[in-house]
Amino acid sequence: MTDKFFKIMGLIGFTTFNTINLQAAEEVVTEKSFWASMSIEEQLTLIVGLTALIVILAALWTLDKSVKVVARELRKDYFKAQGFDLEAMEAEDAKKKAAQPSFWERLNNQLTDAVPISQEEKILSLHSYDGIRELDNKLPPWWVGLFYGTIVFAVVYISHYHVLGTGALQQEEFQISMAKAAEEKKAYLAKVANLVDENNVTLLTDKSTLSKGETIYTANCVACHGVYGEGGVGPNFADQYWIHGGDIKDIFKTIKYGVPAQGMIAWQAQLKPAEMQAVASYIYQFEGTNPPNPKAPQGEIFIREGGESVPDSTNVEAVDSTLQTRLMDN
């Protein structure tokens, strides 16, 4: 029973190991582990089931030991009633037990299928090389089992990936990994975008950012600065004159902290850093345009980096097409 117990436990361990390996291969496709895909109730059920299995096996092992003890006592009582010499019998049993190999010796024999040295003449090969003869030992059972295991694994692998098509091949895994990396990059950039401040803000000229900036400008800035940046209650953005500086960092800072003394609120409580960068980049593009009814210049002439206060053709083209259309119509 003891040997059977260890064989059963070994079979359970082998099955569990292979299940984990197959599940690891599936994780590339599902992007979610077997354990994580289960609900709390299912996880508890699995844990309770495995615990119950272990308890049952331990109970069977204990029961086997108990039955053997009871059987041994019954055997003693029987032989005693029959008038046998129990001491002589126990001595004989002890002698036989001592002659039996230990657990580790039996385990080694099962794993290697080794033949005792005293019986090696039975497996001597018939051929001889210069008087040297070989032992015809069998392959170790563990090695044979592993070899057959690789064959089974190969069949399962080919069926899983190439016949049934239930697993992702390398090209699919690559595409899944790239898509996942793109999502992680997008999340990272979104996180980094909200770390922008007046010290590291940069001018953005891509259409999506300028479109976002236009939306924010239309919703919050038009009332004071005009649709085309021509000015109103607030200053004109289209000329070269700036009260608080016309660099992208200056514009961002003015939006962030506002100018309470002149009626402009601080927008840092209502807009995220990325949103303030977008609207600052949109406002930056107004300089050098020709809006209708521009407000008189305020502040001082600000020469932007590079010695030019008017955006180059690239930046002009980067202004939202809707704004360009409005300016041409006027």
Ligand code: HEC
Given for the second form:
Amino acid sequence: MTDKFFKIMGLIGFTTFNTINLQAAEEVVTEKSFWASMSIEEQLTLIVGLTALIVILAALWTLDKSVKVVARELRKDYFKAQGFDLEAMEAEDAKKKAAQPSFWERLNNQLTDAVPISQEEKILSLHSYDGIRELDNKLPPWWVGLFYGTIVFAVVYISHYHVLGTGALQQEEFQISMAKAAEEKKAYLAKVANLVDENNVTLLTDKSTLSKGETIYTANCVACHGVYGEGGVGPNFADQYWIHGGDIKDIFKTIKYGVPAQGMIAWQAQLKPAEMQAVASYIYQFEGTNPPNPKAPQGEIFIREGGESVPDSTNVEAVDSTLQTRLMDN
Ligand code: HEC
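Now show me the form predicted in complex with this ligand; what you just gave was the form predicted on its own.
Below, the chain from earlier opens the complete complex, with every other chain and molecule after it.
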């Protein structure tokens, strides 16, 4: 017993010490190792301390062993004086112990409840088919247990899912996980959306983005650029002329960094990247429309990718404006 105790303590001590050493090793990158960080005196103290500890443990172990040996001898003498032979008694005990079935044997007997082979005659059935006869063993308890277990399980299962309705059925489970996935997707997209910058920004034309863009535009930009993008203090967005470029990336960049010297604020502190993308996409749509009281074109004509004429032929006003621009060009 004492041996085991010391072994375990030794192991714990060893592991702890090693862990400290490992931690120290990891810290080497930034700091000196555990050992190197100590002064010579501290190192010596540690060595002497550890040695002393080992010596004490060894002494205790030896003491324990010797006490046991002496105690045994004393006990032997005592039993002899009483008229007993201790060694014979111990041998008897060991024999009894060996004769008893082991834990596994007992477990096996309990689980199978089979009649021992020596007594099988008792349960041999009388009929015989071509000389083959059967044993009428009891059903093994492990099997019976499983059988009743399935019944209990079925009752619990049916009441949980079909009677009480407390559990989600497949269909519902599917919907729950789909809803969860949709939420995760939304969160992910929102995160990704805010990663846009002037190098990777794209034009978004879906309704929800444009209406988001419109809200932002109405709240922040109308005062200088006009409700219809016709311009005011700031330039007109409806013509093909741009001071800082009419591409979606250019527009995003102008919004983000602004042109402070000319009175256009840098919006990056107030709008999230996704919001700047939305409002840039919204502004992008103005080109080719024909708003009332347009401000005169400023900057240079900017031909967007995909040709000279942006508007589709169904937009009469837009076609009109392109014509106007062409006329102004000539
Ligand atoms: C205080 C007035 C003011 C507000 C508010 C304002 N702008 Fe401007 N904006 C300007 C001015 C002035 C310019 C022209 C800068 C120049 O001359 O370089 C400009 C230029 C721009 C341009 C570049 C136009 C081009 O021809 O290249 C874009 C795009 C733009 N603004 C978008 C926005 C957006 C989006 C908002 C709202 C979030 C906004 N602005 C709010 C004054 C404003």
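Keep in mind the model is a prediction, meaning the values are calculated, not measured. Numbering follows the first chain given and starts at 1. By rigid core we mean the largest C-alpha set that fits within 1.5 Å across both forms.
- With the core held fixed, Y241 shows a CA shift below 2 Å between these two forms.
- Comparing the forms between these two forms, the C-alpha position of S118 differs by 2 angstroms or more, with the core used for superposition.
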